Amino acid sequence: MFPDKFEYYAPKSIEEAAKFLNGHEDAKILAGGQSLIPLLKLRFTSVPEIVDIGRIRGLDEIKLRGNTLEIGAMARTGEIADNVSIRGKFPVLSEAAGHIADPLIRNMGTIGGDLCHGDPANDFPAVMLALDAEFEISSADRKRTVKAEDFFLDTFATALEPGEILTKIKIQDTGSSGRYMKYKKYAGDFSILGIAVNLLLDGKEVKKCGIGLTNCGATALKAKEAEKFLEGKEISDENIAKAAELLLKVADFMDDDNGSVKFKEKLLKYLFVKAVKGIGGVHK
């Protein structure tokens, strides 16, 4: 199946990007099309006009200046689960990049488009609320910075208005380690659930924690009480087992083919546990 005809336009700067966009409310941005063009092919919707944004130079760059980690929008997955000073600083974005759908989707896809497509099923959101990020987003006449944490409103729905662009993801290096749990049906499949953790540790001590959760309701979620509640105390057995019951009140399960509540909420807790005591300096 062919898509509906739309008119292509292929921006060399951000700035024409946007200026563009401003006078097109009902264009959409192109970055890797993984998601896009399905939808495109199947006719499960159609545009009128589509906005290349893979030929600005410098928006797929990853710099780590001082102590924040840059990554351009255009940054593809697989760069991302390959870059050394992620693989090193920031374990949980580099381990859920390498676990995205197969090579083919990781070589094309890109953490912009992961992001603002806002599927509850992807990967990079709970990643990024674990991490407390913050998105560079720009239009025509401005910038502005929007936490990780406000960018989620709902399935498919982020806080991007009308001309806007995501055009870079800031992530700071606060010594911390983490993990990526996912649990799927099928290699390369989307995660019937998953979950985020980072830890900043004193020896067995939390100082810091983030957590997100993906496919675990409407959007992401960032799993505020979990994080408050290990936040000031020592990693063990009890405190692991009292932050995972925590866990479920931000979830909303609902029974469906991939499994019942019951089966979720245990398979959410099993994860985190596995997530907590496989982060480095915690004992197994």
Ligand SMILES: Cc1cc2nc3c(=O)[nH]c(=O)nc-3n(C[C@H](O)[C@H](O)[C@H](O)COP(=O)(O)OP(=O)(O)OC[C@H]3O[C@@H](n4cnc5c(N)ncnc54)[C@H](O)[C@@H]3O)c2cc1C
Given for the second form:
Amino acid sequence: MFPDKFEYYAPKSIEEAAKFLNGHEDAKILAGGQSLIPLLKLRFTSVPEIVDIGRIRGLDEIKLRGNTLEIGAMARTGEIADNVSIRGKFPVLSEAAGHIADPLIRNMGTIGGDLCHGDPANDFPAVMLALDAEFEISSADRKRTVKAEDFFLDTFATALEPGEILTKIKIQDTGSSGRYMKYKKYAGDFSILGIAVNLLLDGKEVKKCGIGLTNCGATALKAKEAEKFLEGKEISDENIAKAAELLLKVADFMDDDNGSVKFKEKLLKYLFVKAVKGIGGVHK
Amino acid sequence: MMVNIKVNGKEYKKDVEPRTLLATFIRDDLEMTGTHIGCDTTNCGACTVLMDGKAVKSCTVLAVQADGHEVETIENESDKELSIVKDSFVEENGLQCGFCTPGMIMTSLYMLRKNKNPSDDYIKSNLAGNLCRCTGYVSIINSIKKASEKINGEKVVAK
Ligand SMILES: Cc1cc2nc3c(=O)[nH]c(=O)nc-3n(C[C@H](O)[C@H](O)[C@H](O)COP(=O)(O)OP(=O)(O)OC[C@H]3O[C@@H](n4cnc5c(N)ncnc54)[C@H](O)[C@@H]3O)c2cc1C
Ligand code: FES
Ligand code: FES
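Moving on from the form predicted alone, please list the structure of the form predicted together with the named molecule.
Let's see the whole complex now, leading with the same chain.
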């Protein structure tokens, strides 16, 4: 199978890429290609021009600058999964990365592509919501920063406007810790459900709570009510169970091949409890 | 578009359409048909090759993305470790129909370069992107373990 014909363009800088996109409304960015190439091959979509951002130097850098983790949009999922400082300080991000697709896809696929694709079953968006990440975005005429919670709008719809490129992801290290729980049918598959939970604890008290949901609605969802409920409270079985019930308020499930609404509700609550209890510092 | 891709140590300069996939570039342009195309939809890993040392699904990489990069395929005669992995698959019956085998072997080589003493769990998680419809995987895992023993043995002898 082949994609339909397209022109290929491989800029060497963000500026060059942005300039090209500005004059070519229908051009599409190619990062790792692990979502886009299958779509092109199956002819679900075809594009007149491809802008390969894989040759822009430095766009794949992962850096810890003071208390800020900076991840370039072209950083490969496999690099994120294996990165030692990410594993130490942002375990929820490492864990999710290691659950994405399979090692071969992770060697090509990028965090930027995973976030910009807008598939509700992609795993990184929920992690970004749990970690309150910020996204740096560039286009020919401006640069802006968008919060993760304002980025994911709907299925295959993000806050990116035509001509915009996601360049960098920024996450603050607050001393928190977290887990990502994913339920899938078989090795290498997408999530039936996934949940990212990140907690900043002071003894038994939750100082800050971040919760993101994968494949629980049209796009990745931030479980704000459950987050608010847990903040300032003690970690106890009772409070965990109450927060789990609140998750169901944001989740928007449908009966489908992956299971019934009832099954998914039970599964989500189960994965949440497992995530919370698996976080270092939380006593079982 | 002209691309310059090093495959198994040799540079190939070819004119390709941008939509050419790395798998078809290797099979049709270079006539190296050891790399198989199974699902053609990024699921099975039969098309696995190493690009700059990393295992990737060549049906889901454009040849133009590989321009200037180094690719290793199942035909790489000069790689000693690859020969060891191939032999181990034969000895441990790591294949039946053989369709998945080139991909299995390239992924095995990739994981063995990262970890010389792989546990069963390490092997299984690294094989997540390679499907086999025949063997049930047990003999594949045995083949990889055998290859690791041989590679470690060679190292000891070499010292
Ligand atoms: C069999 C299979 C299983 C998978 N399983 C999972 C899974 O379990 N979890 C998961 O999360 N993902 C999964 N994926 C998707 C995979 O992880 C992709 O790599 C990822 O979604 C996209 O990243 P990419 O770099 O390959 O993006 P590409 O395919 O190159 O691009 C995806 C989209 O994002 C746009 N884009 C890319 N980068 C930018 C940028 N910097 N700025 C603006 N727009 C951009 C592109 O234009 C395109 O529309 C799976 C894919 C396959 C084929
Ligand atoms: S042929 Fe490439 S993954 Fe199946
Ligand atoms: S040996 Fe037949 S598919 Fe693996």
